[in-house]
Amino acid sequence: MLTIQDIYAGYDKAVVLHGISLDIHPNEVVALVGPNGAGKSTTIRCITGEIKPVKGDIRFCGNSILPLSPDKIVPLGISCSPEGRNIFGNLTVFENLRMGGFLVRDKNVLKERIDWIFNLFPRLKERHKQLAESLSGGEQQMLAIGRALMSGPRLLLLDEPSLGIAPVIVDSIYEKITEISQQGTSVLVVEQNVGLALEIAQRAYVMESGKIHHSGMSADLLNDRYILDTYLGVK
């Protein structure tokens, strides 16, 4: 569904990716984890056209995207929930997804896909009249994932979607993705807790300093030494 092909990338003149490549397939969890500043971010913006690298390629279902910017990339399927949340605080959790879905025409389809996080998350539901900045940190992830389901993705990108938050929360969270993925919606999940992802997902790779490090089936990473020395704390 989406290749990266050998990108390189950053922000003016540093150069953040040196030649990353991964894939992800169809109604896959793929896991893209590693340490603060490894360029895991950098990465999800490339995808979603925020930024341009400067050699290498990205495809999506067959097609090169990067010559589209955000807007274009949006339609053919790729929806982010973005580090940071970054949802409207002074908009309800209504307007938010309202916001999320502005591609949708349909109205009767627009309702159907409201119901259908209502029912993926029900505190949303709960609290659909309240402004989005009255949440809590869990609830506010809750939405940014909600708003990013709106436009319908055949790939959903979500970025740290465990950053600041309880773990009992983030744990019911992560049971709502693989929820999200066995509906048929393609997951890539950035995340430093690298043994939170790994147990979701069924692929991973592991990124350090701008590269990929390790890569290869979750199940058999989770045994591999380096990752239990370097990342798991197990000795």
Given for the second form:
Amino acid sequence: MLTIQDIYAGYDKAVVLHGISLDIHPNEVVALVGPNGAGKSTTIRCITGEIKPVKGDIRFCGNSILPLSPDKIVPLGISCSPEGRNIFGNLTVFENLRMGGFLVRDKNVLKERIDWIFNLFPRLKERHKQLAESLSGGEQQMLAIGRALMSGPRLLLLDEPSLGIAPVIVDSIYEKITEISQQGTSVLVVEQNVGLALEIAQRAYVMESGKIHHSGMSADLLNDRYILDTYLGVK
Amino acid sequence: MDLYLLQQVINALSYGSILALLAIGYTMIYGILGLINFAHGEIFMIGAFCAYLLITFVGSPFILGIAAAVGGAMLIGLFIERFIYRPCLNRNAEVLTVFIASFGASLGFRNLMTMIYGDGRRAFPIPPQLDQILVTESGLFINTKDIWIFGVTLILLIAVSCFIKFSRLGVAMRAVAYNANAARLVGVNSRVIVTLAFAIGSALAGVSAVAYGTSFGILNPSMGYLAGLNGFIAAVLGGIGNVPGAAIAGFIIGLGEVLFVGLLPPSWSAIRPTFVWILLFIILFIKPSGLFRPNIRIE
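The form predicted in complex with the partner chain, contrasted with the form predicted alone above:
Let us now look at the entire complex, which starts with that chain.
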């Protein structure tokens, strides 16, 4: 469904990604893991269109999305819960979700999706009239995911959904990610917490210094000596 | 004394309306672009000239004059956005560069109009049926034009506030003001939002210009300078980016200025323009974020 072919990208003159290739198939949860500074978020931002690769191609359902700006990529069916959540703090929870469905014109569809998200994250329903900035970190993450789901994506990008959140909440958010994927949305989840990501993903890519260092089925990676030593601290 | 105060409040209604309508343009554009549009006062002035030229020289009805002021102000506002700010922003210009461009646009339009029309004051055509003085039993003087101006302004303020609060594009405007990048990631084309902010802000400046002409009976190419400045200070006082806040602050400044002069001896009336400066000083000392909640991201 999504194919990244050998992209090179970065900021100004500094190249961060040195030839990244990856694939995501329909109904799959794929993890992109690796240490801080490996280029995981840069990869995500290439898919959303915020950063344009200098070389290589990104194709979604067969068409290149490289020439498109972020607001033209969303309607194709890709949406993102960005790193640091970036919710609209000055809007209520409900208004944040409504913004997530900015491009959805059908009122009934909007209502169905909001109900679905409230079902998925009942906390958001309890607080739907509150300003988003008054939410806790975990609730803001739920809101960021909910907002991304409002556009009805076929591919959901999650950038570090566990960052700065209490472990109990992280577990419940990860359960919801599995639930979302079972309802027919492919998910690409970026994580520093390798163990966590490999638990829910079918496949994973391990990034280091702007390159794909390892890739394969999560089950195999969990038994890989290098992964165990480097990321999971098992000796 | 109570009657005197009430009379001052009535006298301030028109002036407060003019500032409230102007303040919304400043606050919307600052909220979305982080840019003080110094040319907003000139958009206002050109709106006034459009109405004046059409009514005085073509003999159009007053209502068409209003339409011309709104249309002319919108055209100039969109022109400035398209040909002055957008090229700066497309090149990722520094804040100072855009600031100077904005200043240049303001000076440019003001001087262009001065070259064409001279800076003398001209009489703004007020329809006589709008300009009736009523005297109440208690002895208050009420001019019908003030009631009209206040009424129309109130309706527009409520309409714009509802638009910002409830409509899809209104919510998007607030979202872009808070975090433009996150707004792009949900599919908002921020250019459309910027254009919309300029269109609404300029249209209200056009209405404000007609209110100014009707209230004071005059217009000239430098009319936008002081009125624009007061409108800008109202935007700061109202919490930058906060549309209803800007409107309320416009009335506060209008009333404050009228009371300030009203309570001083008549021979001091020339210090009237210093009022907003004193007020701005106080705001910046005590509560720089303004009276109401700013609608921008505070980092």
